[in-house]
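Let's start with one chain on its own, the form predicted on its own, as structure tokens.
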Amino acid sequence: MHVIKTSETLIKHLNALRKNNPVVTIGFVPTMGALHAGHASLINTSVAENTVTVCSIFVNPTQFGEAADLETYPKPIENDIELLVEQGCDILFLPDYEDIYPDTYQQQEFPIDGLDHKIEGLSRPGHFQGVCNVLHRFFMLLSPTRAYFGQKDFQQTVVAQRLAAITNSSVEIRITPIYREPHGLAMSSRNIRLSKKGRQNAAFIYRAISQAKEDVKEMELHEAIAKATQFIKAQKGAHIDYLLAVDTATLDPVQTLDSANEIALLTVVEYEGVRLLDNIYLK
């Protein structure tokens, strides 16, 4: 694997593979670090899918709303390397702060129809305009065939299309399923900050919403909703931030499973001061 610590060698050895291989296709991976088996499963469909996969490792200031949040961010390159080598990544992109973001580059606001504005950007302003920015910036370098993203991070999917198609980009969004542990908690760089009775006690997420996608079958959607809620709250120690069915396209509440063509189910739980996320698509 190329471990490649600048734009200008990057876009150099890209342009070499693309000049000897005009058919090539690149899958790129974007990460923060703290790589673990959802990632993993990331690499593979990239590997599977492309000629060259490169996985980017960039802990983004832009996405962090408090100083101390990125601060405190995971940052175990050794493993990280070793759990890329061992999926088969071909490129490790590992640029500084000032490779993405030059003295030149002035950080834009992407017109994303308010997707930005909406859940999650609720309590963390700016985030998704610093998701969109640093996307922006590696596409413009990378040119990448594909891209790669988990489902677990389910607004982050939908900024990422929307951002591709205002854009005009080539790049091919690739949505993967949520990567589970056993017990069917979310992989999540975050779950190591769990107890590890807390990580398995914390299956009671996915418990809740899978139930919830069978309830919508014979009761009303608010029914089946509050349902999953009340089952929440009574695990001990669980303070649910929200849980609520969406239309997949504008991330806008529904009431009911006609509203929208494609409809998910998106919660938070903070579980050990641990904000968990997860989802799951009811039609």
Contents of the next structure:
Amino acid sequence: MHVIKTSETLIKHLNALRKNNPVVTIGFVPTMGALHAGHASLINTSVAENTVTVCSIFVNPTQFGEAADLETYPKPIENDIELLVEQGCDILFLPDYEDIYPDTYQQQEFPIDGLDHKIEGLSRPGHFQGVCNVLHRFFMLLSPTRAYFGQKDFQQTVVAQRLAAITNSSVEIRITPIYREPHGLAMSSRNIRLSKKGRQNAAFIYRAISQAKEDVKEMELHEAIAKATQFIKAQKGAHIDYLLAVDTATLDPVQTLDSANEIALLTVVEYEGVRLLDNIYLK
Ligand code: PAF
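Show the same protein again, this time as the form predicted in complex with ligand PAF rather than the form predicted on its own.
Whole complex next, starting from this chain.
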């Protein structure tokens, strides 16, 4: 695996690949490091679908609200490199701040129809615009064929798709299914903050939303949501932040299954002090 630290070298490298092989496809997996099995599955998919896979590790300051969160963000680079090599990643791009955001760079406000202000955006003002800025920079620098995002961060996948559309980017946004721990908990770097038992127990979140997906075949959507809500609330120590069905195009809540072409059930549950995100497509 090549480790490339500047965008200049990366662009030269990718251009040489394109010159030698005009049908080369470049799969891009943007990350902030602290890689786990969920990232491994993104890399895996990209390796299977592209000639070359580039993974970036860049802890993007513009998407953090609290400076403290940014400072304490884990940076286990040796483990990350090991995981990337194991998964067959071709290039690790490790840029520094000035490379991505030179002095001349103006942060942009992308017109994404309020997708950035809804759901997670309510408690994280500026977060999704920060994500848009960094993704736009990466897409401009790398011109990837495909970019890979995990379904777990559902709102981010919708925002990335909208960003690609409004900027007329040729990148194909690929969303890979949620990678789950053996008991069913959605894989996340936050899971290590749970106790061993809590990590197993927290599978109740996936059980609740999977059951809701079954239930909507036989009951009204609001009844299925009420049942899932009750089930989660009955778990000791669990607090629901939200559990709502949304139109995946607008992220607006829906009350019935025929209100939109595609509907997902999104939830955040706080358990043992950890915010756990999960979601499932209902249709
Ligand atoms: O999901 C993440 O790790 C980040 O939001 C991303 C997509 C790498 C942008 O900084």
